[in-house]
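Here you get one chain, nothing else, as structure tokens; it is the form predicted on its own.
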Amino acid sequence: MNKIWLIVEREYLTRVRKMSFILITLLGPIALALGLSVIIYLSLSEDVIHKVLIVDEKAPAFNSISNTQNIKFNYANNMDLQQSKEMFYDSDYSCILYIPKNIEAGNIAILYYKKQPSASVIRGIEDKVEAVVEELKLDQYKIDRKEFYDVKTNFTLNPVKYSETGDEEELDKGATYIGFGFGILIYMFIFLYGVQVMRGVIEEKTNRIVEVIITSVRPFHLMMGKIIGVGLVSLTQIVLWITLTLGIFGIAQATILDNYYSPEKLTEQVQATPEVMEELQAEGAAKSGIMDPNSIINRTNWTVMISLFLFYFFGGYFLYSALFAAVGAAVDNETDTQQFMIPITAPLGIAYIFSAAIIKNPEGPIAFWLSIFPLTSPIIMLVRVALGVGEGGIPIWEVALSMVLLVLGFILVVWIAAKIYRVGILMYGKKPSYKELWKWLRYSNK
């Protein structure tokens, strides 16, 4: 075990002493909370005013369309759509609104510009131009707008699982999509720090440092070293990536963004009834942000998420890193590995595919299946789990059988990998097959 933990200690400290890992950890979340930040404020701060100019083929239904903040509305009189063309380019407006003749029927309205609107804007008018074509149908259909009002439904259909037990939970779907982020960084940093392995395997094994190093260690702990090395490496950087991520995004939060979330901000574009006004201020406050106690972040049970994230994320990364061990000491260069890499990654490709998916149904068939596959259930458990364990969530008899099996396969992993490893290494100057490594396993049995 000294000799492992020295091979762990260099692996370990030389990559984090790397300036590449420094810049790269420092500046990748700073660049990433930074970059989503301004991509929100953005798309909701809006500081050009908007002049359009509508052209409406049922003059004169649309002419009493309020101004708001940044978009302001001129009533085209004595101008058709191809005039209101021709003079668009010499003219200050921002935007045409053409309002079709059929537009009760079609539901549809067009908006020619200069230059693409924001988000906001675009729904700013898309919610005006609806609130008065839903006029013009209670007038067409003769309804008192009190009338459709009560007989109007927001239908919603909510989930509550029903255990043997007599608890009753509801079925937070929503939650699905942290585990889902879970899961992609266990796929990106499986894959990341798994070549990682594979590249120092194959760079000692070309300079023949190997051939100095086994001399003192065996294959086997110069394996098993590297992988929790970088490791190590990995879990550090994931660390400190999430850390100053969800820093830096929650100052901006609170800050830059704070004031593009309030209910007033967000109906103040909208031309709407009382009753309109209270649908829309009961949305914006739902979108109050991240802090808000009904938020998904703060219904998310993070004690367990992050218990399990640690350890489908060592798993995996063990899993995996062995298989590129392997491959690393069976070739002499990487351009050899090709052949190789397509079996060892496409169940991350299909769990990375598949989740999804399972966000729809994290309880269904296939769902159960790639959880418990040692070489998928890292990312899909980590999907499914977010609904919660026990009551109410995923079995602990699943959780339990995949976390078992994904131990079994690491260690029925590493086995094989060892050997491939053991006779790979000293290997020179021989492109392997997939019968030749068949040949390697029986061999390292005798």
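Only the largest set of C-alpha atoms that superpose within 1.5 Å between the two forms is called the rigid core. The structure presented is a predicted model; accordingly, all values stated were derived computationally and were not measured. Positions refer to the first chain, counted from 1. Compared with the form predicted together with its partner chain:
- In the core-superposed comparison between the two forms, K72 has its Cα shifted by at least 2 Å.
- After superposition on the rigid core, the Cα atom of R199 is displaced by less than 2 Å between the two forms.
- Once the rigid core is overlaid between the two forms, T236 does not reach a Cα shift of 2 Å, moving by less than that.
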Contents of the next structure:
Amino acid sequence: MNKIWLIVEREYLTRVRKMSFILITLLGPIALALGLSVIIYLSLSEDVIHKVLIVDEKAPAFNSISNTQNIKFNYANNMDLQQSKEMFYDSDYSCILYIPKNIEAGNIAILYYKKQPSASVIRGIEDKVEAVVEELKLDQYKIDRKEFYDVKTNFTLNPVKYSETGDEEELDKGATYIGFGFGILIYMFIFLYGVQVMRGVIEEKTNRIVEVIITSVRPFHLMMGKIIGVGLVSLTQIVLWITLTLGIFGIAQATILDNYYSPEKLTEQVQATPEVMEELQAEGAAKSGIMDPNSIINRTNWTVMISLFLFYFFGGYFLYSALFAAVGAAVDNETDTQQFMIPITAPLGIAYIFSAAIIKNPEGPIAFWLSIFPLTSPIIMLVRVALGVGEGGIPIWEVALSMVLLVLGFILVVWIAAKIYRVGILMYGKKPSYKELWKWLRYSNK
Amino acid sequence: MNSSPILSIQGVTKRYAQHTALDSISIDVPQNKIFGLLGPNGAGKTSLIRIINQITAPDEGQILFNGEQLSLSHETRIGYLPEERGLYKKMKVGEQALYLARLKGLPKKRAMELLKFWFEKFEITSWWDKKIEELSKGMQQKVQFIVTVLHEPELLILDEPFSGFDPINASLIRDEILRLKENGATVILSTHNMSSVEEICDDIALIYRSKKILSGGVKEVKAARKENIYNVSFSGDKMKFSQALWIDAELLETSTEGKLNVAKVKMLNNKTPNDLLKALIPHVEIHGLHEEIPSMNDVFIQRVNEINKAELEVEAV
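I have the form predicted on its own already, so could you send the form predicted together with its partner chain?
Complete assembly follows, chain above in first position.
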């Protein structure tokens, strides 16, 4: 066992010391964090103050419109639309809001602009106008304000699964996007690092050093040492990526985005409009849906999610990298790997393709079977468990079955891979067929 | 040296799908000797070496190491230099040597001490931080040789140890092999190039077509194949020389080396070199006489011819 750790140590150290690893590990998060910051900065920088000139043919009804944080309304007292348009480009107004005389009937107003305002600005103006129009109509129909607000309904349909045993489960499909994200991460890393294991095996084989090493250690130990070492490299990279991205993002937030996105600012806003926030929270995902990341993030059970992510990450990685190791052992150079790569990459590809579909239908039969089958479960099950495990989510037994099968699948695959590996690393000069591989499997142990 | 053999290979057979690589081979490798495992390419030498190194297992037969059944616990007592040399190209020389030494079970501190000793001895201390790929092929071979012997194995298995070395380094390696023997190690040299090892081997085994066809001490094996042929160098008339010979002394060939003539004479009917001298001395002046001893290569070719002839006869019957 000591020797396995020597191998793990070598595989790990030689890889993390490589310039390419250091560069990718450092540049990845910088690029990611900068990208995120730029996106947020750009979207926030739209929040320059929009000056809107109101041309009101129903004067003075719209004189009462109040400013918002980034929209300032000015009331054109003695200008008609034509005059306003003439002076538009000489003024600092960014928009003209034209309220026609029959606005209650047509429910339409016109916004003239120089540069197209963002959707949120248009939405803000709409809300303001809508509120005034409502007031007008309330007066017109002589409806009591209190009655109106009591009657006004914001409807939510809440789908709840009623199981045979009488349990009620509330599905939270939005959360599956989080799981999808994790699943894709696993897919990516299995590919990246599985191929590294394969390259490592081919390298040792073409170097011929393998013959020296296996006089000191068992081929199985060599294979496992390599797989574990490379696995730790991938874990290092993931951890560094996440912490660095968050760190850099945090710094970026504190500097360039300071004025827009600080937590204090957010709480200020919350305090300013407590009713609004309450309303929002009450409505939850129903209104904001999956587009409100805060709600999904808050409702995800991160402890379960991250532990399952680690389990499926390592399970999937070990399973596939053992297969990659066997492929590496079977061939002499990388160009010969093609024919053996297809059966390995096919289930990964299937899992990847179906994971997108399973976001929408995480409880269907395809989702179930693919999340049980060890070659696809590392990706698919993560999409599903984002719904939660146990009450209100995926039944515990399904998760347990999937985990047990993954472990069993891993043992079986390693056993097969080790046999191919043991024979393959000493075979040179011929490209084996599947028939040949089958023969290797049946060679007696030792 | 009457101690039991360090390695006793008993009836080892190894079959692959299409052919038999080793056909019930039995060889005893005596303690503290340099043992030549000889044979042409493809005879089965590497298959046998891999079995001794426990890289593969025999289908039949067994191997005893110091009288014990060969097992994984012996692998730290064996050093192996494979025919196809190889090291991690991107790894630094020192780091790599240390890694391989620790894989062989040496503690880190001890491995460092030994490496320092060997690097100084081979005058390659300045290579420590170089990558293997920066070294020439001969330099890489030196590193690999050090790695092979570093853990002071009792049994060293060197597959084609001199290939890839220039004459200077080859003799350096030869001296090291002899010194290792002096220090108590047993060395198995495997090669198809018989002339390169016969002078340092004590014992040999010849492998041909998966079978052992000859084994024993180098001197004995060669002596057994002597054909009673003598090289006589003389000055004087060649005619007189040949006239002096009689029916039991057959002149095979004559040549001239400088001012001297050299004649190759085969003695028949158990006649001795004294008989030859007696006949020659009255006629020519003798400058030297020595018996021709067959080279290992000659022995091998003779033996192979015998086998092929026997096979032909069997087929004919």
